[in-house]
Structures are given as C-alpha cells and as structure tokens.
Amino acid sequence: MTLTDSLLTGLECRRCCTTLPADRLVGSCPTCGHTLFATYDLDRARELRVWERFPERDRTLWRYRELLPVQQEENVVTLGEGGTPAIRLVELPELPGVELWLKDDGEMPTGSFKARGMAVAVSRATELGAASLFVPSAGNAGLALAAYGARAGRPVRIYLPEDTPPEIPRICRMYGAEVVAVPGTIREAGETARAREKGSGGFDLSTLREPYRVEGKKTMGYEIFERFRDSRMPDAVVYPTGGGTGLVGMYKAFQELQRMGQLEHFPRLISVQMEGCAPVVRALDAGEAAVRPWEHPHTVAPGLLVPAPFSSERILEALRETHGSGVTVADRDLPEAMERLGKLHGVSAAPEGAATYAALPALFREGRIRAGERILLYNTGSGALWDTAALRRQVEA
C-alpha cells in the first residue's frame, strides 16, 4: 500500500454548514441536500510548500495529489488526463489589444473535461467501495464514466437524453456501459435515473451531488495557474456554463491557492450560456441567489441544454465573488465559431467550447473584456464528433 499524503481532511455543506468524515461514501449533503466539499489541510500544505514538488511530477492532474481526495495511490483510475495545453490565438481585429488564449481540454482522454471530474470521482468512489455507477448525462459526462468506470472495472449506467446524437450511446456501449435512452433533457435524464436506481446500491456521481467531480475540475485552476503564474494571471477566464462544475472548481482551487499564498488575486469568472438556455446567467443579472428553471430549454449545444443546474448557488457566488459576469449567444453564431477556431487557430471546439468564441464581440462591445488584457477561452471539448455543415442546417431548420 502506498499512500498519496493527501491531505484531506473532511466534508463540509457551505449551505447548512453540517461537516462529516470523508472516510464513507456519500453523495448530497444529509442536512440539506446540497453540494457537499472536501476540505484539506491547507495551512499543512503551505507548511510544506507542496507546490514546489508539483513542476517534478508527470503532466496529469494526480500532480496535485496531496489536495486531491484519493488516499491510496493503488486506487488512482487514470487514463493520463490533465497536463492540456494553453495556446495563444492569433490577435481578432475585432478584438483590438485583448491577448487572448485558450485552455483545450478536447486534448483530454476521452475528447472532453469531464475526464478530469470522472478519473478522481472513480477513483475516489472505488476506494470507498461503491458496487456500480450511474450518471445522467448530455453526452460528455457519460463517455468519461463509461471509459474510467471500465478502467476500475465496475459496472456503470448512462442515462442519456433519447436526441442525444447516435455516437455518444454507441462510444458508450463500447466501453461496456449500459445506456438509457430518457425523453426530453437532462433535467429529466436525472430525474429518471435517480427513480430507477433507488434501492439499486448504484452510486450517483451526477453534477455537484458527490463531493469529489469537483476536485478533478479543480485541477482546472491548478493548471492554469502553473501555466501562468511566472508571468501573469488571465485576467478573465470565459467558461461555457452547462452543470456549472467547472466554475465551482476553478474558484475553488483559486481560494485555495490564495490561502496557500500562492494568488492574490483571482480572475474574472465569466459564464456563457445559449438564448434558448441561460438560467445561470438570468439569475445573475436579476441578483437572484439561485436559478429558477428556464422555461422551454432548446439549443443545438447538448453540454449547454442544462435548465436547472444543481446547487446553482455555488456557480452564482464563484461568478459574484471573482467580480465575474455571464453573456449569451445565439445557436446560429456556433458553426461559424468552430470553423474559425479550426481554420484561424487549429483548436477543434465542440459547440459548448466554441460558445466562448462566439461571446466575444458582444463581451468587448459591453465593456466586460477591455483591450491591454489577458482573456483566456476554456475550450471544453473536442469538435471530432460534430460536422459544422449538419450543424448549420440543423439552426437554420
């Protein structure tokens, strides 16, 4: 047996403010039944200075292992996720001196982020002892369940929208996953799920109602904190906002950092959303402290078609408290953003990604993004599986 030193310490609820061990499996808060967040030893980590063996270790997000939750290296499911690359896009006329950059995790083992959520949620769950898994999902959630839980050899669940495009279930089936076909969004894919798994001993790793998907999207922070810290931070970090899971984890590693006294101060947190689906950004411009569901969900951006996130008040504080912001954009302007990230940068960009890039204009004209700063875009997956011409027919139907 070897250990990770990682320095977990517990489980807290920010809602209710119940703490409980982290030695069980757990999903949602008992309390209240919202999110619940590992707490680490972090005055312990500034101790040791821990982010002085980090540059020494191999590329993948397990470089962070002393605040990541997994205790035994031997329980570590890996596929070598983490370690993307940021790149420097080429200058936009239209965005004059704005330096912008992109974070690509479609480099990521199974072609998007939540590979990063999936390899330490598994993991974690594995070494509690969880029988099986299961997940709603829009499509990228399930292809990194299926591949990590295939990895830990346990048997999964994905609960799927019944329109979610024919490649997802089949990728699914072939890491031996068993797939759902649910009408209507994940709202109801979730729904499903957690009626027919009730009594199943099948664990729930759905969006922020585990503790632990959280950390692996952490690590998001983590990166891009090496990547610029000897230089300077972006000042503003534009995400594409489904879950939400990876605002909560970017701000979450961003305090953590600065009580390491690592980061003083934290870039902007700026979500987009689609017109036909933006509760996040509809309760932050009303000064709501939750969403209320959006009514009529629709976009051709299967990550984004998310009507009522989970525990949305962690996405709304990580917006509020880094000063951030939330903009929409239109199913029609997605072709076009993927064909030019491909053509003038060669990022291939998913829809979900490509939203960030279609946000810019308006982000500029608005003020929220200003020429002399450092803008980076999250690119949250890979384009491979989409064809922008079918896509374009599809939003001009």
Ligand SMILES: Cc1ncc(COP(=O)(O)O)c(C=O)c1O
Second form
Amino acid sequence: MTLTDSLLTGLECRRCCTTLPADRLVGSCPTCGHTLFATYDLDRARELRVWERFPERDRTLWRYRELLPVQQEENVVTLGEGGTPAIRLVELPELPGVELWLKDDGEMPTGSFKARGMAVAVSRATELGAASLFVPSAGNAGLALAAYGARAGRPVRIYLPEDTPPEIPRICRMYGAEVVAVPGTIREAGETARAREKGSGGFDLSTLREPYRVEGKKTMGYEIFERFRDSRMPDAVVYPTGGGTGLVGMYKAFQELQRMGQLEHFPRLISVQMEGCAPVVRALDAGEAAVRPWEHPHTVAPGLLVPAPFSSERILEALRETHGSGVTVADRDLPEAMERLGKLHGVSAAPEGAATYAALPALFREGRIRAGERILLYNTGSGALWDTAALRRQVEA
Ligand SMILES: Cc1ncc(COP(=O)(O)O)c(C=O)c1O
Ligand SMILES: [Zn+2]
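Let's compare: the form predicted alone is above, so bring in the form predicted together with this ligand.
Okay, now the whole complex, with that chain kicking things off.
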C-alpha cells in the first residue's frame, strides 16, 4: 500500500456549514442537500511547500496529489489525464492589443475536460467502495465515466437526452457502459436517473451532487497557475458554462493557492452561455443569489443545455468574487467560430469551447476584456465528433 500524501481533512457544506468526515461514500449535504466540498490541511500544504514538488512529477493531474482526495496510489484510476497545452493564439485585428491564449482540453482522454472530474471522482468512489456508477450527461461526462468506470472495473449506466448524437451512445457502449435514452434535456435525464437508480446501489456522479468531480476540475486552475505563474497570470479566463463545475473548480483552486500564499490576484472568471439557455448569465446580471430555471431551453451546444444548474449559488459566487461577468452568444455564431479556430489557429474545438471564441467581439466591445490584457479561452472539448457543415445547416434551419 502506497499513500498519496493527500492532505484531505473532510467535507463541508458551504451553504449550511455542516462538516463531515470524508471517510465514507456520500453525495450531497445530508442536512440541506447542497454540494459538499472537500477540505484540505492547507497550512500543512504551505509548510510543505507542495507547489515546489509539482514540476518534478509527470504531467498529469495527479501531480497535485496532496490536494486531491484519493488516499492510496493503488486506487488511482488514470488514463494519463491533465497537463494539456496552453497555446498563444494569433492576434486578432478586431481585438487590437489583446494577448489571447487558449487552453486545450480537447487533448484529454475521451476528448474533453470531463476526464478531469471523472478520473478523480471514479478513483475516490471506488476507493470508498462504490459498486456501480451512473450519471446523467449531455454526452462528454458520459463518455468520460464510461471509460474511467471500465478502467475501474465497475458497471456504469449513462442517462442521455434522447436526441444526443448517435456517436456518443455508441462509444459509451464500446466502453461497456449501459446507455438509457431519456426524452428532454439533461434535467429530465437526471430526474429519470435518480428515480430509476433508487435502491440500485449505484453511486450518483451528477454534476455537483457528489464532492469529488469538482476536485478533478479544480486542476484546471492549478494548471493555469503553473503555466503562467512565472510570467503573469491571465487577467481573465473565458469559460463555457453548463453545469458550472469548471468555474467552481477553478475558483476553488485559486482560493487554495491564495491560502497557501501563492496567488494574490485571481483572474476574472467570465461565463459564456448560449442565448437559448443562459440561466447563469441572467441571474448574474440581475444580481440574484441563485438561478431560476430557463424556460424552453435550446442550443446546439449540448454541454451548455443546462436549464437549471445545481448549486448555482456557488457558480455565481465564483463569478462575482473574481469580479467576472457573463455574456451570451448565438447558435449561429458557433460554426464560424469552430472553423476560424481550426483554420486560423490550428485548434479543433467543440461548439462549447468555440463559444468562448465567438464571445470575444462582444466582450471587447463592452470593455470586459481590454487592450494590454492577457486573456485565456478555455476549450473544454475536441471538435473531432463534429461536422461544422451539418451544424451550420442546423443553426440556419
Ligand atoms: C465540451 C463541454 N464544455 C462545457 C461544458 C459545461 O461544463 P461545466 O459543467 O463545467 O459548466 C460541458 C458539459 O457537458 C461540455 O461537455
Ligand atoms: Zn448543507
């Protein structure tokens, strides 16, 4: 048995302040139902100067293992995730003086950033004895759980909206997962999953309904810190928001780094959502503490079709506390953004990632990003499963 030296101390609910030991399998807060977050001994991490150890290790997200929840190395389920490149984009004439970067999680196992959360959550869930695993998904989380569940030797069930492109269920089945198609959006898929799984003994890996996917996602923040700390941190990170784990995770990483005395100023977190489904941007602009469900949600970017994200207080907190903002883009702008990322910058992006690029002109016009700033776009997924010509026909129909 080899210990990871994890500094995990417990779990806490940030809404009702309940604290729990982290030594058993739990979902959300037993008192109020909100998200539970992992806590670490950050004073010890500071004493140990853990950040100095990271660069000596393999370029996977497990280099941050003191600040991840898995206790024993044998329980780490990995496909080599993490350590994705951040590349400088070509300067755009319409954004004079803006230094643009893109972090490319299209380069992850199973083609998206969802691998980060699932690698850590599946490792920890199996460490704590989960017999089988399930998740409602717009696609990418399902692909990632199917792969990591296979690797962990656990049965997996994926609940997908009925109109998910057929490649997704096909690939999930290739990893040995059972796939259930549900009419409606991810919201209905989640309701069906939770109803059907009652009493099944399956562990629910839905976004922010268990504590550890966000721990995997927070490594996005640690990687940004490691990549840019020696020059200058980005002034803003532009992130496509669906369920919001990415934003909550990056904000948690920045808070932990601040507690360890390593980060003074946080990058502004900028949320990009689609015109047809923008509950987070609407709540942010209206100064509300939580989102109201979006009526009649629609968009061709499946990962952003989340009408009622869970624990939205935490998402809004991440945006407000970093002095960030929100912006919406239209479906019709996505095919061109994907093509320009490919043809001008050599980047293959999913529609969700391309939405951050499509948002740039509006962000610049409104003064939310400015000349002289370093701006990091987060590409959350690969464009490999996408046909931009078909997407264009769909958005113009
Ligand atoms: C490619 C892609 N980008 C972004 C998102 C939204 O992610 P988050 O839950 O972190 O807001 C998803 C979620 O399905 C996705 O698949
Ligand atoms: Zn609570």
